[in-house]
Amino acid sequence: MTQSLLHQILDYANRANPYPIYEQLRKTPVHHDDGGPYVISTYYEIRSLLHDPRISSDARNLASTAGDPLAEPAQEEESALPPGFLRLDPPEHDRLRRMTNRPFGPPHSPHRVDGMRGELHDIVSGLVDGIGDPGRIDLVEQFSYPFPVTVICRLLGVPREDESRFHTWADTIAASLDPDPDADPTERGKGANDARMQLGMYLAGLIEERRKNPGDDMLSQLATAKGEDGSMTTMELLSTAALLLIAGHETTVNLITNGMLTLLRHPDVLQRLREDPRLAVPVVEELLRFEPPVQLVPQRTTLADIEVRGVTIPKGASLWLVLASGNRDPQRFEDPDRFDPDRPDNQHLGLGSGIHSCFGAPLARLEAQFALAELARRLENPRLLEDPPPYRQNAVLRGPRHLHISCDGIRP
């Protein structure tokens, strides 16, 4: 039964609505099939393991990837660069995360994200202005895809004239994260690695330039920092910048797209948001619970035998933590399948938890709040042209590949 449920999660036929499968998973909080990963699906157990130092994010600690259907794509993803800090354990993880956070957030840079509010508003407004024909809009292509990568470029200090190159690389690398049964895996892998190599070479040149002529952008500060943790090597800088670009971009695309899809399915909430933009804050929090952009965290590894709900998970085992299932756990959330922005005590798992909680969470939240509030305000009578929309292949980073909508017009 466990194996069939895992195949159902990965089966594209269930991408539009995986939640009934997660409900089945929760009946056995620790699922395991011989040779496969241990799958954890209930809220309190997932949260506990996310905080457990006996759980490793470093794939080198995995005894075997045999039987784990997500092992190979995860390894391919970073083949051109060393692992980013997301894939490392303490103390390496802690050192790199501290160094990356210095120019990004409190206590050293408390105004970095908040200071981008004006720029975020301008980017969002410009994208809505450029939508064109209101009768057929692809929200992904025209809005939620270009928005986050533009923001990451501005954050890192990529020159405006080079942003289009970043868009192209991001598109290619992001597409490689989706398994495609019809594509030639060799050609597909070559295209993604070529894009990573070009991205790496571009970033290396930009880093060298920033070391000579630093600005006030984040990449300049990372390249010239000499704090208590020392300085990042060029390779550490490359992997960190690539991580910020890909991880930050992909999750935010899904958050915005899933968000607009959910609002269009709940027109009463959309109307409330149109009338009161401040509702964007609880709306985004509930979206992170209800339709999280990262559905599950695969390829965690046990560094010791760990008992979970009476089941002993052996050292070296592969672990899947199904965040989206935990977010719908009725033992934690009342009426969990209802979208409710007024939900109290919404301590969801949509951005993870523990030492690997989403690094860019403050920025992702702000981007989604600006995006959804502006779309609600400016699109007149928006409606879905197809429901469900076509989804991406990826079961981990789940979101529509296209979201075709129409509206009666676009307000100024």
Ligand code: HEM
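In this text, rigid core is short for the largest set of C-alphas that superpose within 1.5 Å between two forms. These figures come from a predicted structure and were not determined experimentally. Positions refer to the first chain, counted from 1. First, how it differs from the form predicted in complex with this ligand.
- In the two-part rigid motion between the two forms, residue 354 and residue 268 are assigned to the same rigid part, each C-alpha being placed with the superposition that fits it better.
- For the chain modelled as two rigid parts, C-alpha superpositions between the two forms yield a turn of the smaller part by 18°.
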Given for the second form:
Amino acid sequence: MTQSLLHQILDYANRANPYPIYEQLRKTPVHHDDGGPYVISTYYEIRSLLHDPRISSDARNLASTAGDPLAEPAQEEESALPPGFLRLDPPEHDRLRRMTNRPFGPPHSPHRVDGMRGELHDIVSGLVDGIGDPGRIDLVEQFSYPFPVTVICRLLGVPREDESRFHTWADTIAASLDPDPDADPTERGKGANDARMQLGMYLAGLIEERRKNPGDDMLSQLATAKGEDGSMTTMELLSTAALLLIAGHETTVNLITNGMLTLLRHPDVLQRLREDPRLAVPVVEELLRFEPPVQLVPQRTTLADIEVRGVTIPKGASLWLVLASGNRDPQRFEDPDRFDPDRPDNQHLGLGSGIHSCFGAPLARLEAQFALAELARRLENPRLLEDPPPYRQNAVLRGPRHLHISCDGIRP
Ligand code: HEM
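Show the other one: the form predicted in complex with this ligand, since we just had the form predicted on its own.
Following is the full complex, with the preceding chain placed first.
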């Protein structure tokens, strides 16, 4: 029996190169197998749905998922820790996002991210200095993972030394986002629930401490804020902190690793970046289009019957928006399978679009720019030891588990 396109996306065998499947998928821009979600794969349709107020991010609006082998477990309703604002609709979403933005970005905190430049530079330099044997480097373990984790811990005020505790919880929660048809949804839901509960308890202790002794970190500021939107309840604070910690953990690592992998496959661009670090800005944008760390958004629901390209998607249906496929849509991007940092008008979907577009985007961009410019400058003659590298299981948050490279030495 031939596998459905959806199962092919989720099949680990296709993780290293899912793009031919997306090309197949785009032949039917609204793809629907009986009982499964409606899968949208073309640029303009994805973008329009991301801006459509008739589309909900709140899992409570999903009609029954019984009989849908691809439905993700609706674990959060029973969880001790409610979903963060990523999974809420206006007006709750907008209120929580505004409150979270107060200590993070303009207009209230215009210097927060920009003010981290010196710190980002020091963390990156320290990690490259500590690489050790240049003959065998695992870029994920030695660089791409520790860098954003250290950054998000500093930003939130979470002790870096607690990383081994929340690493497993963050991974379990991220894995549960994957709509894996072969996993037992009850077991997976329970595992994710336990992890959310433990993470919630851990963060509750930390927030308690920050309320007593506030610092200049985001957790302290969120815990003590009294702006025009009032204060967050303890539950809102916990789910927001968990959302930021997980988002800061599970995405930037893949952007940096996908980035180095792509540059090593395009040595001409790597050479240009080495000569001119300012190229890091368009390189990161093109990477967000070409190899986006968030491949698809599988958690949207229709609040009404909606017609897309002549297909009526009924109210309460589950939608998958395949961002990575939209990014390779030839109707939108010329020669879309070519990695080209000089591409004009690169309005990719790598950070989403609309009201849920990535909250951490300015930080994620800056981290990846620093990381890739420094790796290009300091690694002497870097080479891939394995191509393709082994990937993580996750099809939604896609990226290599390890990236083994070698180089002739580390420049000062
Ligand atoms: C390269 C790194 C990153 C990528 C590719 C990425 C991608 C995305 C995408 C595609 C969305 C939209 C999801 C949707 O529409 O359902 C999103 C939302 C979000 N991201 Fe990121 N992200 C990254 C880094 C970060 C970081 C570092 C943070 C935290 C500081 C963060 C925090 C968030 C939050 C809180 C949301 C939810 C926004 C909302 O619902 O209003 N992200 N991200």
